[in-house]
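First, one chain by itself in structure tokens, the form predicted alone.
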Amino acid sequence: MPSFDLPITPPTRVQGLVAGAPSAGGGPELPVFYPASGEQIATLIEDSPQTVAQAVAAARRAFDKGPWASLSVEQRQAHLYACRQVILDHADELARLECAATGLLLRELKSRHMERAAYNFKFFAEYIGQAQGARYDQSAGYLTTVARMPVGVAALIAPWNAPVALASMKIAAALAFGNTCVVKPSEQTPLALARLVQLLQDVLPDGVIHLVNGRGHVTGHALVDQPEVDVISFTGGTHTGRTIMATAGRHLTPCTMELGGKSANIIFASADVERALDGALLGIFSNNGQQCLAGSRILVQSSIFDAFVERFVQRAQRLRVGDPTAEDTELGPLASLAHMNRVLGFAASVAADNGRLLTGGGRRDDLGNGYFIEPTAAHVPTGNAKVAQEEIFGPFATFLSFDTTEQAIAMANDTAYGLVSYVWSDHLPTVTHVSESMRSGVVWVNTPMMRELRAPFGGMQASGVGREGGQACERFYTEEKTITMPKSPPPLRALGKQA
């Protein structure tokens, strides 16, 4: 049976970080396993409601007193600049730790995920040099500008399957529009972005970026409820995003949520079907499937449907799975032993809704203790089965097939979620249409995931609130103050002067 070796030691104890040291606690020691092993490899101290208070207090005074807001825009570009650079330099060992708490493949981390880090901060660098404002002044003898004001606190809670690329893009955006932030990582998942956030106190002015950690329900909770807190990001399930909105409600905060997918994976027959195998097989299996932009639902074309899924079947089973540091994986455990027994148990499921499996469906006994899976598809004849409508977030497709392309679009928008959609076809009037009709926040033709950062990113019903990317992030890390102006003194009413 084989070992899998650690691809860094990691820090006997991880703790959060307020006002630039190392947080107070006050919570219970949290194990952080390794998932390719299922060993523990640190403790977590988690932070208690006072601890998360103290983070804001400090987040908030840094805001009210310090220079962060008022710095000119070349200022605030410099040291956004060195966040980059910070994120280049230590770039292996960020992906290590990420690898080390997440399984995901290192070789993805260190070519996909860190560049992406630091790109976001290069984003929003060059964003805020070209920002705009307005001036009206069509009122005679009155001029009226319109300028951003930073908001103030930023809680950002990041999620535990691709937590430094994820979390990175929101921290990036807040310091941007001179906003000061409180991080929180998953508490299962919580290395690398504890470590980036201690790198970034080297290259940012104090109490402008701060750390705690701990449970949804603890800290993350603490968190939301702060009334000192100006907004909240947060990437994570559907249900989590619940919470946390009815939280933030009774303080009128503003959120951004993006939570969960159950994404339409549509392939016509006019499809260059080849691009399409590849497409899929990518839009479900990479991240270990735990993606919430996951193609999971990919409904094939009928005239297509045997010859396309018995291919796919026969490259999934020939999927690479194993060791995450290992350069030939594809693979990778999933983040832990909860989570993979919940995705086994939707392949029990799929027999009591009339489905089959095609492959997979069984835990990976023989690598050992880690928390693999086999890669896993499925064939349901309808999309009321359970893993056509729930969030399964793993390496699990899930069949379906249609006729014509207005059944396509039913199937398709039959769903909670609206995150993302796929759609794969040479022919521009389906493309036309189906992008246009489909119910989701983003649709991608012919091509798996490309995010663009100066588009909004996010989705529509259960699958969240607002927008993230260049202009989506100004309006929600900013606030709009308008100031109205004679151009000269202006004739008065000369009220009360009377005797």
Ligand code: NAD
Given for the second form:
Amino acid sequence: MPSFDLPITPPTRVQGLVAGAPSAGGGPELPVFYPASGEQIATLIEDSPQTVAQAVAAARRAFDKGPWASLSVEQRQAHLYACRQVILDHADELARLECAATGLLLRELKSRHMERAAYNFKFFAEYIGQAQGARYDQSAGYLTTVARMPVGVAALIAPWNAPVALASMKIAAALAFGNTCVVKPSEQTPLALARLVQLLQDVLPDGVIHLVNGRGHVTGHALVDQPEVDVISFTGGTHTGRTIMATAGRHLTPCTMELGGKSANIIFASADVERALDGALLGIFSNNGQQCLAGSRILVQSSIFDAFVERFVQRAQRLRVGDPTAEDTELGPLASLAHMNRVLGFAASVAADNGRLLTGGGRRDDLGNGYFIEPTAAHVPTGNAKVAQEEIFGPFATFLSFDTTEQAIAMANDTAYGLVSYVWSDHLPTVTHVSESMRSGVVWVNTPMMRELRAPFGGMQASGVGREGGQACERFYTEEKTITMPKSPPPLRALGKQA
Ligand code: NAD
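Having looked at the form predicted alone, could you now put up the form predicted together with the named molecule?
Let's see the whole complex now, leading with the same chain.
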């Protein structure tokens, strides 16, 4: 039986960070596991609602009294570049901590996640240097300017599937526009994000960033239920998003919601099929299959269906599954035991929906106690099947076949979600028509996921509310204020001066 060594020895106890010091905690101790071995590797101290209130109050004080919100653009840029540098300097450590709690591939954490995290700070540093306000010269001799003011305290809540990569976008954007923030990682994967916040505290002015830890319904709920929180940016499941918005509604707190997906990957016979095959495999097996933007419903035109599926299955069966720290591993473990069992449960539903498992569907018991499963694919006859409707969030592809373009569009849009879509075809009219018809916030044509930070990213329907990205973040993390003044004061109507 293999036993996979930990990528790093993590701290045994992980605590929140409030006002630059370990938080008061106050809640129970929660275990953190290494998904590749199933062993407990750390203990997380949950922050009680009272501790969360202290974190928010500290962020509020720093916003109201501290220099952060009123720094010049150049000063804030210098801090953001320092944040970038500290991430680059600690990229190996952060990647290893992330690997230890998530089981994501170390190679990809170093090359993609930590580089992206550092880039997020550079991106927003450059963005604020170019942001433009509005100025209106009114004919009556008045000048109106529209200022974009920081909103205040931002609550930033991250999921477990890519903690640092996702949270760093929120942190960089919130800080760049002059806000202070309280970060809450997933209780399952707090290690790297906790270290990141500690590192950022070292290079940022006091009180600008805080960290609270714990379960969603305790610590997370307490955070979004604080009247002093001015804005909430959440990435996670759709059900949680609904709960948070209901709480936020009581305080009229604006939210962005980056939620789940069941994205269609439509492959036409007119595609470069070799490239589409590579794209389909990347679309479902990257990030150990745990990504919101996975192309998890693969719709293939019937004339190429059998050949495409056969080759997909051959390649899926050859994927190297195992040690997330090994250079040649292609698929690591799922993030938790409960999640693994949930994903395996979907395999059991395929037959009940008159579908057929094409490959996989079982646990990799030969890999010890880690949460490894076989790369899995199923073919279902209609889009009503459970595995064609629900987000599985694992290395599990669902295949459907279609004949006509209109059929493909109808099938692709036949879900509650609407995060991204993929279209593979070299026929321009097909590409144009299908892209415009997709009910999703993003459409990628002839490419796997490719994020452009200046462009808005986010989902429609059950996949989200609002967008992240350059201008979208500027709008979300600032509030417009209209200021009007006369250029040379004209006489006013003098009420009450008449004889
Ligand atoms: P989750 O919703 O269970 O948890 C996300 C975070 O919310 C965690 O930090 C959790 O502790 C917290 N939370 C839970 N209940 C809460 C509550 N009542 N109030 C406040 N906070 C609460 O999601 P997850 O299982 O960690 O992540 C997987 C989900 O995230 C998937 O559905 C995936 O599609 C989605 N996701 C979306 C995107 C995107 O950009 N659209 C990106 C990554 C992941």
